[in-house]
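This document starts with one chain, in the form predicted on its own, laid out as structure tokens.
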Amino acid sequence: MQTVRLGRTNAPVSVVGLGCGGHSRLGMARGADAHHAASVVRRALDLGVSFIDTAPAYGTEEAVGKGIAGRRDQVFLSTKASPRRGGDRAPISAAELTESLEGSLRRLGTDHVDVFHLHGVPSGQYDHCAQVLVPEMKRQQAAGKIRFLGITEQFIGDTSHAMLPGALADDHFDVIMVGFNLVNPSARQRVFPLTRARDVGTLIMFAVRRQLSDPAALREAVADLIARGEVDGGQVDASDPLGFLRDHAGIGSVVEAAYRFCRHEPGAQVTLTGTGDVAHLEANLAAIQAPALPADVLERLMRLFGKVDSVSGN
């Protein structure tokens, strides 16, 4: 397994993460138990894979923590406390994210966690963030229960990266999650000069989403993108608008070139997968590790979707 220093936390970690949300959550999503999404753990944890994130909303901490039974020593594990209440949306205190961290702790079977994030944080409610929970968030990391204070923006609402330079201005945070893909890269300009000026880590998420895995939903978004005028309708085919990654002889398929791209991308660091299939699990693997895309084929991308940053690719 390839690895990557995880910024300023020194900490070398796998270049694939594990993910435990998104439209699979290690399988749960679509019916499988607990013990079947734990077997997934343990098999990352096999193959070299180090990195592993979860959070409460996934449902998939308990899970997680029968797959590291016995291995914590193996895993950079990372979890999250949503800044907002689920049901009137208001702002939580400092007692509820701590709240929060325990309940965290108590389902990954563990006294401390590598890496807590608050969660999906919108610019609007950043302010409350780093006035309020980040101080909780450094006591809490004084009492051994966090290493390292993180962040992930909320990038299906925020896929122009509002959010995350104000963040990395203030320097709170040693590690962010930030949505990068082939049909979005302005996390390119817009975030990754800040992260490596400031050392943060960067784990990466969305590298693929449905409209990179599920041809419909591209055509479909490239229309939309071509009417909005941040795609030139003349530089691509809108019936196969990445038919040239699957048909180039050294790519094996659209989605092993997504995590390609992103794997490659200076200032990208953790590649995020997920999966309820072990082998699945290992395609991916595959993919993230392999080579550079050509520099034509990432000339081409940039010249398509450069200027896109109003998509996530879900």
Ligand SMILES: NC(=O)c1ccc[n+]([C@@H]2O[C@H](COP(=O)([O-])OP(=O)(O)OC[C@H]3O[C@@H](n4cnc5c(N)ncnc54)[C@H](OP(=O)(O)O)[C@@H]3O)[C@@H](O)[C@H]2O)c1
Contents of the next structure:
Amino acid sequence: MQTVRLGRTNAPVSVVGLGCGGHSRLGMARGADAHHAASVVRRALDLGVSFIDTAPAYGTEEAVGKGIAGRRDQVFLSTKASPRRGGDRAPISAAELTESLEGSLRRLGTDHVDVFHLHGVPSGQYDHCAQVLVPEMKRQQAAGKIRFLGITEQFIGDTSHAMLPGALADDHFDVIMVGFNLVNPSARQRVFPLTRARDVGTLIMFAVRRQLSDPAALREAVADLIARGEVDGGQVDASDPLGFLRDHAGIGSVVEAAYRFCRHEPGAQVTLTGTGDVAHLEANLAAIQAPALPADVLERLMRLFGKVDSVSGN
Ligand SMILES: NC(=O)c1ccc[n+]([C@@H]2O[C@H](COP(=O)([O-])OP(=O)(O)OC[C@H]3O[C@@H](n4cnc5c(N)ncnc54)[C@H](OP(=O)(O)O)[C@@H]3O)[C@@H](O)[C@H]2O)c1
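Form predicted on its own done; form predicted in complex with this ligand now:
Following is the full complex, with the preceding chain placed first.
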């Protein structure tokens, strides 16, 4: 397994991160039980994955706990707390943040997490996070329950990365999670220069999601982008927008190309892959560790999608 230094955490972690949320939630979103989910985690560890991301909102922390039992020292473990309450969406207090952390530690079967994120923070909630929740995260860090502080954006609603630049300027966070994919590569200009300047670790989400794993979803998204003028309809085959990837002998599928695109982006460190399917996991590990896409493919992708910042790929 290829490894990368995760920014100023200095930790060497696998370039592949197992994402335990998204549309799959280790298969639990489609009815798989926690035993299956834990077996996906164990298989990932067996294959050398050392970065695992989960969150209370995903309902997978217990399964992750089962999967890493007896192997905690092999894992750089990432979980989160939502800055909003489940019911009324009101901002949570410092005490509620700590309650959330304690619940995560219990479900994960550990006494500390390696990175603890504020989960899916929209711009409008960032000030509360910085003023009320970050000081509490630092107290928990001093108590040894959190090694590093992190923040994740709400990419579905913040496709142009409005929140992260301010958070990075404040310099509270050692690690961030950012949406980046070949249809919306806008983090290249808006986020990675800032993380590189401050040596902040980067986790890439939305590499594939639905848009790049479902041809119908891709066609629909590209039709909308053409209609909005973000993609030049003269440059793209709207009935098969990424069909040209198949002309390259070395590219097996759109999903493979999508993970390779992220993995080799300067500034991108861990590429998350979310799946409940062990065959997909194995294929995705190979894709993320494959060489960069050919230069002509990268140029064509940038000609097509280089100006897009309005879709997440959800
Ligand atoms: N704001 C946030 O903090 C936030 C938001 C979203 C995600 N995340 C994190 O980022 C992680 C990654 O996001 P994601 O889970 O959406 O991951 P992703 O890797 O971009 O996309 C996963 C989707 O693609 C499918 N897929 C994966 N491999 C495939 C393959 N080889 N062939 C066909 N389909 C394939 C999966 O279905 P199968 O199960 O069928 O493989 C799943 O529906 C999440 O798991 C979560 O940890 C964080």
